[in-house]
Amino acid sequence: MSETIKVLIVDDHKLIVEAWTNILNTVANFAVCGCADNAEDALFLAHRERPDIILMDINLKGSSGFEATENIINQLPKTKVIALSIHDDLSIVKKIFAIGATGYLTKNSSKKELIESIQKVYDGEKYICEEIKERFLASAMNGNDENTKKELTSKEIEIVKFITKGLTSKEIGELLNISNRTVDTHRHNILKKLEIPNAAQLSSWAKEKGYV
């Protein structure tokens, strides 16, 4: 008889949590041992339940899935984390693997792939979803990151942090001792470089990257 694989789900979207719970509880040797919608509760439940696998949304509201993943792996090294995101940005994948995650799925992944990823990670393998696997492997083999052109300078990152806090160009300029026009130029260059249309999506991007 197969061993039961205990799974903890960490996501702040109730419908997703309910869907994943229903899916996993239909698998004979899977058992959802808890659900959390923030990093603090995730860490508490991880210590209490000692799950084999954690499905970790890296874009939690009000907290960082990156930080939660790092804390859990450091404190509970036997627990393995499969990161989940709506994004297929390879730099995000590389960052979460560097922190210690063992798997990565996008939220476009199928039910079959969700189940397969948990089983393979439990068995000691690493797992990257099919949607980005080929690009990830090609990037690793070539030693290149297709998102290098999207990397921001330290000054741009600093400005992004201020933008996500809702500061105006004038307020940012005063804090950095630069003109409003210079800030506007930075804003324009940042959005163009990242191929992001507006500040709202820039804030989402910054959170995914762990900058805020």
Contents of the next structure:
There are 2 protein chains.
Amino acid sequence: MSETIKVLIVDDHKLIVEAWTNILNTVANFAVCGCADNAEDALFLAHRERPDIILMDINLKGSSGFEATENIINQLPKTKVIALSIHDDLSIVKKIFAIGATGYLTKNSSKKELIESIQKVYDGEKYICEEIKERFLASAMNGNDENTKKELTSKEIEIVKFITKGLTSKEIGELLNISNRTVDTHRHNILKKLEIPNAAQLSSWAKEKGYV
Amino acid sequence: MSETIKVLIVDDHKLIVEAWTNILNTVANFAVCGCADNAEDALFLAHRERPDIILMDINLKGSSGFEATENIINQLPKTKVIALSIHDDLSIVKKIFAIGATGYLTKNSSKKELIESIQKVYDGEKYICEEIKERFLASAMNGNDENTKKELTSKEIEIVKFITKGLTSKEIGELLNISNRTVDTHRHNILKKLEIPNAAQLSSWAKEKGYV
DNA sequence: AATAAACTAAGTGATTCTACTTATAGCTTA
DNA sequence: TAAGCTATAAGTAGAATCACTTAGTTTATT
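Condition change, the form predicted alone to the form predicted together with the DNA:
Let us now look at the entire complex, which starts with that chain.
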């Protein structure tokens, strides 16, 4: 109960990191042991500081927060990760838990939930914020398949990233050393999986969901 | 000096609002007099509470933070608005000042800058965070035209919004009651202005800059 | 060993987008 | 009044995407 819980905060917006640090430091047995604004620093600090909890924004600019989370969990199994995200997409929640996260908050969560989640996860429980819980429930009730929406493969995600950057199939093929017709096939499969009509919408979808 | 400065916070992420409230309430002569997570509530609260300063996130989900800012400034000229944004795009900074904002911070600003900006703006000065100042300087030095990048017209922005939603020129034309060839012309002009090669990149650009 | 999933590639045809140009009408501003 | 911007529209040509299909190879998993 009175043991100090060491927390590492990872988010690429300084103002947000400082604001959360402020909140957490008002809680008696919490101590913010470090902050990082990118995946590399996060990994380095996790090794040095050995935090109990990492608050991880999975929408980092450069690299994917998914990979960073995966690395940390693999290398430091004792460290628990609470994922923090701007979106309420259920497939992303499932994915991050599959990787090994122990908690999930959105930026619509309350301060109370933030504190609660850290304590609960430290005590060995899993934590999902109210907003997401309700959405899972609603999704289960009306039987829609939002949470069973097909996942993209890593190759497909790679290609999505190039598409958002405005590359043509030909250019992507050259970069990946595959035929432009193969890239076309991937594009087609991606759009079909996600039920999206074209690259323009795919692009904004990817931005929104934090794939890029 | 000892007068209380009333601050209204507008941001669509509860956790961020609470975090900033936390910071500001630790400053002796600051008082957070309200929070809003959308443009309508912001306007209502501005009328009721008559804050000295409004901290306005200009990347609100539903409506544009630009319009909200414009409305508030027109209706309550005594209220100063400090714009807060995730991006460091100089053309957006210029635009928000043209509308009538008195300060600009990014989410990479520090806590110190947040507090400083409120005090300075309350004292009648304008405020721009360090990060943006440096970018303006750099831009002026190497003479690149990033800050003179052409602005999109309101029609063009309207069309960009439809493009990001995956509509074809034909569909957009039908919605706007204009020829699909006119939409094509607009598309061409948009891409040329922004020096972007295709709709896919345009789409992620628009997401990134908060146009949609 | 067998099955499934993912990656690869290509054919075909339709649709859509992009580039560049010309042109008219309306509105604003110097 | 002239110049300039915006919105409208269309011609032409070429590039790229999208839909749907078939199919061989590799990689995992059971």
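Residue numbers count along the first chain shown, from 1. All values reported here derive from a predicted model rather than from experimental measurement. C-alpha atoms forming the largest set that superposes within 1.5 Å between two forms make up the rigid core.
Once the cores line up, the CA of residue 195 ends up 2 angstroms or more apart between these two forms.
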